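To begin, one chain is listed below as C-alpha cells, in the form predicted alone.
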Amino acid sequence: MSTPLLSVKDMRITFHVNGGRDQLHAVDGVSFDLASGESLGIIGESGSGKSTIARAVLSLLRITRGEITMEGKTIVTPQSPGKPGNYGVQIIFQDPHAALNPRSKIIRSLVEPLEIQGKGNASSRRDMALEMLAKVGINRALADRYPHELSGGQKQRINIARALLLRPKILVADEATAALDVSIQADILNLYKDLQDEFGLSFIVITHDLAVASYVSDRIAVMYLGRFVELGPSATLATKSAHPYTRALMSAEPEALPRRLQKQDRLVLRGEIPSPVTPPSGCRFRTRCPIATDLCAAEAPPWREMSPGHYSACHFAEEVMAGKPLDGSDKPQNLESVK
C-alpha cells in the first residue's frame, strides 16, 4: 500500500477558557489520510470543528495530542507546531475581498509570497505571477488594478493563483465558495477541477454544503462536535448514508421543486450543537438524535467499517443504512429512549 500524502492520526486540539477554568475540545480524536490527487470534503455544521483542523493541517494551531505527516514524515506534533508554508500545503480563503490587500495592485498581492519564499528575481517573479493569472482565467492587463476594481470571483480566482504560485500539493479551501453568488460559485468549483488535472493537486475542501463536498470530492468526512462521526466515497453517502446526522444533512439540502413535489420526510433536528466544553456522554449526537436509546449515552459508537472505505461511528448505522424510518417510529428493539 503507497504511503499517503497527508496522514492525521488521533488529532486533538484543545483551548482553555473561562480564564482557564476549562477546556474547550474543538478537534478530539480525528485521523485520516489524504492520497495524491485525492479530494477530501469535510462538512458540518458551524462549530463541528472544520476549520480547526484546517488550520492545523497548515501548522497555524498547535495540537495538543496526535501527529500529522507528509509523505511519511512527521510534520507536526504537540512538541513541534511546524512552521507555515513549509510543507507545500497552501489555503484559499472564504472571503476573497479581505484576502488581498485593498492598498496594493494585484501583482504586488501575487509577487509577495514568492518575495517570502526568495524565488527567482523581480522579473521573473512578474512573468511568473502573470503566467498564473493566466491559467486560472483571469485577463493579464488585470495585474495592475487594485482588488476594488474586481468582482468577487475575480479576486477569488487571484486568490487560487497566489496559493499556487509556490507550487503546493495541497490546497486547503475553506468554504472558499460561500461568499460567491451561485454562478459564480460553479465557474470556481470547475476551475478547481481543472487545476487538480493540470497539477496534481489534493484538495481538502471545508464546507458546510453537502452539494459543494459531493460535486469536487472523491471522499466524504462528516463531522460533528470535534469528532468524524462519518467517513466514506461522495457516492456512498449520497446514496448509503450510515449516520442519523448525515441523514439529516442531506434532508436539510434545498430541492428546487414546487413544494407538493418536494419530499415530505425531512428529517428537522431539533436544538443546537451542544458545548464543546461540556460534550455529552457516550454518543455526542444522541441529545438530538430521533432513534437515540440509553445504549447511546452510556458507550461512544465504535468507529466501524460498513462496507470497503465506508465507516460509521453509529451503534444503529446498519438500520440508518437499510433506511429506516429516523422520526423515532421504528427505534431498535429492546432499548428504552433516552429521556
Ligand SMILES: Nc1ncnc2c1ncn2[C@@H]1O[C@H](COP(=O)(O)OP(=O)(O)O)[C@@H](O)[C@H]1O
Given for the second form:
Amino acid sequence: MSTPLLSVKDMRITFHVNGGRDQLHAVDGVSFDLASGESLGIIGESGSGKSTIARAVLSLLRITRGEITMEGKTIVTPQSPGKPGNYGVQIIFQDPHAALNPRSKIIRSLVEPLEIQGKGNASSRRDMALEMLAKVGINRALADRYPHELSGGQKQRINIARALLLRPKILVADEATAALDVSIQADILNLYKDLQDEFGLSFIVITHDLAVASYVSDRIAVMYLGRFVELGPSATLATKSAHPYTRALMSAEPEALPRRLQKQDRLVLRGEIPSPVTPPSGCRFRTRCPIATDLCAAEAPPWREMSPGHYSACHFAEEVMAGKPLDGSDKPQNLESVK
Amino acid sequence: MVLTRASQRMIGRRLLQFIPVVFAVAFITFMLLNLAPGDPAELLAGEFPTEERIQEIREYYGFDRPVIVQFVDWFSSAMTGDLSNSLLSREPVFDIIASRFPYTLMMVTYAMIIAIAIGAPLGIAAAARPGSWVDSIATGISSFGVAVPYFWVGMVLVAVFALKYPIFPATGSVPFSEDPIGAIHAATLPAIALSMSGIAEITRQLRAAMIEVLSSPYVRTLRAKGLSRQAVLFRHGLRNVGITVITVITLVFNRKIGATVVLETVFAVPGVGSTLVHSAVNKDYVVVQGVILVIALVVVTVNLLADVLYAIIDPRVEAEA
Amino acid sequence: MKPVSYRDPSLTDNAAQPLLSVSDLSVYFRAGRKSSNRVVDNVTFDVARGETVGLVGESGSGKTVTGLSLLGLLPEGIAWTEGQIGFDGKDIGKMSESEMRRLRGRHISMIFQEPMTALDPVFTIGEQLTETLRTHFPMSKREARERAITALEDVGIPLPHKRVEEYPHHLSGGMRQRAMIAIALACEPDLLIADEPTTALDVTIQAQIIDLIMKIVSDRNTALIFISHNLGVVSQVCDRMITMYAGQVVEDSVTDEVLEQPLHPYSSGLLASVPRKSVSSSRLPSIPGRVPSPDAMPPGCRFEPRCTFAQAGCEAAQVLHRRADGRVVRCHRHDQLTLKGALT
Ligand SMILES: Nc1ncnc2c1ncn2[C@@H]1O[C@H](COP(=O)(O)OP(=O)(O)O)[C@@H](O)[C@H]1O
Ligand SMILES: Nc1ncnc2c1ncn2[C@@H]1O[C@H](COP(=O)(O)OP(=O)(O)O)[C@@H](O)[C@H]1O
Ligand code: SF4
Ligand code: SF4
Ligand SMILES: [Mg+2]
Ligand SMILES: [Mg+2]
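Any chance you could show the form predicted in complex with the ligand after that form predicted alone?
Now the full complex is given, and it begins with the chain already shown.
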C-alpha cells in the first residue's frame, strides 16, 4: 500500500477541566488514514470530539498521545505541536461570517493569508485571488464588496476560496454547511466534489448530518465519546452497518419520503451522550445501547475489521451487521428499504 | 434562593482576597506618604525648630527607623485597632475617625437613597418605552448629571435653598444619634449634591440593561405564554437586571465615598472626608493613613457584599466560577 | 378552475369550521422613514382541529413572522399586519391586547428554536411553568407546582420534582427544549406553533423531541403548525405541508402528495436538493440564484428569476389556484408541468 496522505495514530487529546481537577479525554485513541483525493466523513453527536480532531490535524492544539504524519513525515507529536498553516491542511467552519473581517473588502480577506506567507507581489496576489473566486463560482465583481453585502452561501464559498489559495492538500469542513439552506448546501457539496476532481483535494467532512456525510464521503467514521466506533465505506455503513450507534443515527435521521416509505421501526435512542469526564466502563455506548449486555460493561469492545476496510468496535458486530433487531422485535433490520 | 456549594466557594475566595487588598492599600498609602516632600518632624518642632529638637521628635515618633519597619509597626498595631495618635491633636486616630465617620456614612447613605429612588424608576420607565418622553427626560437627566460637577451643584443649592430661601442650613451638621430629624435636615443639601452623578449613572445603566433584557429571546417566550408587559418588566426584567443594579450601586457608592472629600469641605461637614483634607493640608499623615485605611476597608467590604449578592441573585455565578 | 386570492367562502362551508383560518395575511416591516417592506404577502391557509401542518421554505421566506403574527407578537411600532386571522370563529386581528393575552399560552402556544436562550436564565424551570399556569388559571402555588411536576413528567424529563428547582443552565439542550414544550403545553392549548424546535439539536435528540411532540399533539388532539426548513422532519410530523417562498404561500397540499408529486417548481427544487443517503454520488440538483430581498421583489412570479420552467405568463403576478383535487398552488403552469418529487 502506498503511503497515506495523512495518518493519525492512536491520538489522545486531553483537556483539564473543573479548575484542573479533572481530565477530559475529548479524543481517546483515534487512528485513521486519509488517502490523496479521498474524502472522509466524521459523524457523531455534538461533544463526541469531532472538532477536536480537526483542530489537532490543523496543529491548533497539543496532542497528549500518538502522532500525526503527513506523506510519511511526522508533523505532530505530543512533544512538538507543529506549526499551524505551514503544511497543507486548511479548515472552514460552520459560521461563514466569523472568518471574514466585516470591515474589510472580500479581496482583502483573500490576499491577506498570501501576504503573510509572502507569496507573489501585490498584483499577482490579486490575480490569484480573483482566479480562485472564479473557481468557487463567485463573480469577480463581488471581490470589492463587504461581507455583509453577501449571502451566507456566498460567504462560505469565499471562505473556501481563501482556504484553497494556500494550496492545501486537505480541506477540513467542520459543519460547514450546517447553517445553510438546503439548496445552498447542495451547491457547496457539489463544489466539494468539483474541487476533489479538479485539484485532487482530500476532504475531512465533519457533520452531524448523515446524509451529507454519505453524499460527499468515500468513507465515514462514526464517533462516540472520544472514540471511533465504526469506520468504513459510505455505502457499507448505509446498508451493512456493524454498530448499533451508527444504526441509531441512521434511523434517527428523518428522510423526506412519503409516509408509506418511511421507516416504520425507527429506533430512537434513549438519553443523551454522557460526560466525557466520567465515561462509562467497557463500551462507552452501553448506557444507551439497546442490546447492551454485562459483557459490554465489563470489557471495552475491540476494534475489529469486519470486511476489508470496514471496522467496528462492538462485541456483537456480526449480529448487528446481519440485521439483529435493535428494538426488541424479531424482524431483521439494517438494509435500507428504499432504493 | 440558597447558596450552592460553588457560590460558597466563590465567596470564600473573595474573603481570602480581602486581606491582601487591604494590606496593599495600606502599604501603598504608607509608602507614598513617606515619599511625599515635607518632614513631619520639622512641622511638629514648632516655628523655630532646632536641629536637636527635630532629631528628638524623629526619635520619639520613630521616624528615623527604616520605612518598612515603620510600616510593619503601624500596620500591626492597626490590626489591633490602634491607629496611632494624631500628630497635631495627639488624639487617637481611631477616636477621631469614630466620631467623624457617622456624618459621612449618613451623607453617603442619604445620597444613595436619593440616587436609587430617582434613578432606578427613571431608568426602568425609560427602558419600558424607548423613544418616549419619559425616555427623553431620563436621557436628559443622565447627561446633565454626568456633566455637572457636584461641588458646583452644591454651591448652587446652597445659594438657592440656604441663602435665598433658607429652607436648609448652608453648612454644619447635627449628630444623627442626638437629633435624627435635624440630622437629616442638615444633610439634605450635601446629599442632593452628592446624588447627582449617582442618579445619572443609575438611570443610564439601568436603562441600558433593561433594554437589553427586554430584547432577549426569552422575553418573546414570556409574551407567548400570555404574560402581560408589566409582568415581563417587573417580574422578569427586574430580576434579570439585578446584577447590573448591584454593580452600578457598588460603583456609585465607591465614587461617592471619594466625592465626600470635596463635598464635606464645601458644606463644612465634620466627616472623614473633610478630616482627610484637613489632615493632609497639615501634613498630619498619621491621620491620613488611618482614614485611607478605613475608607479602603469600607469600599472592600461593600464590594464583598456585592459579590455575595451576585451569588445569591444570579444562579449562573456558579457556572462561571 | 378558479383562482383564489382571498378566502373563498365555499372552502369552509363543506368542512367543519377550521380552528385557524388565515386569510390574506400580510405583514409589513418599516424600512426607513417613509417606506415599508411587505415580508408576508397575502398568506391564506386553514388549520383544522388536531391537524398537523408544516410550514417550509428557505430562511427569510416569512415563516417565523407568520407564526408570530398569529400570536400578535410582532415587534411593536415597526411591524403591522393586514388581513384576517380567524381563531375558533373569532378574529384575532380585532382583539384587544388583554384578549390576546388570554389567548396566548392558553389557546395558542409557541415554542422557539433556541433552547439555550428561550428560557429566562434567572428563573427556575418550576417558576417558569407555574407562572404560565397561574396566569391562565386561578390556582394556588402548591397546586401549580404539582401540575408543573406532572407537566415535566409528561415531556419525559427525569426526576421532575428535582428539575422544578433547577435553572435552565443546569439542563442540556434537549432537556431545555423538553422544558419549553412543557411550558407551551401546560395549559393544553388548541394550537401549538413550533418554530424550528429541533434545528439546534443533534439528530438523536431531534428524534426524541419529534416523537414527543407527535405523541402529545395526537393524544390531546392539539393542532400543530410545525415551522422547519427540514423537509425530512416535516414529512414525518405533518399531515399537510405549506411551502412558502419570498413571503408567499406557493403550495399547500397533503404532505405525501407534495413529496410524490410537487406542483410548484420551488417545492420540487427544495426536495431535489436534499442529500439522501440512499442516493449516491450523482450531482445534487440545486436551485440557482437566491431568495429576492423584500425591497426588490420581482414584479411577476417571485420565483421566476430562479425557475427553470419560466415562460410567457410568468412575468405576471401569480395567484393561488385551488385545484379540483384540493391542492393549492401559486403557479399558472401547475397543470402543464410534471415535476420531480422525492422519489423521482
Ligand atoms: N478547550 C477545551 N477545554 C475543555 N474541554 C473542551 C475543549 N474543547 C472541547 N472540549 C470538550 O471536548 C469534547 C469534544 O468537543 P468537540 O470536539 O467540540 O466535539 P464535537 O465537535 O464532536 O461536537 C466536549 O466534551 C467538549 O466539551
Ligand atoms: N425585526 C425585523 N425587522 C425587519 N425585518 C424583519 C424583522 N424580522 C423579520 N424580518 C424580515 O422578514 C422576512 C421574513 O423573516 P422570517 O419570518 O424570520 O423568515 P423565516 O422564518 O422564514 O426564515 C425577512 O426578509 C426578514 O428580513
Ligand atoms: S459493545 Fe455492547 S454496548 Fe457497545 S455497542 Fe456493542 S452491544 Fe452495544
Ligand atoms: S409561474 Fe412560471 S416562473 Fe413562476 S413557478 Fe410557475 S413556471 Fe416558474
Ligand atoms: Mg464541533
Ligand atoms: Mg425563522
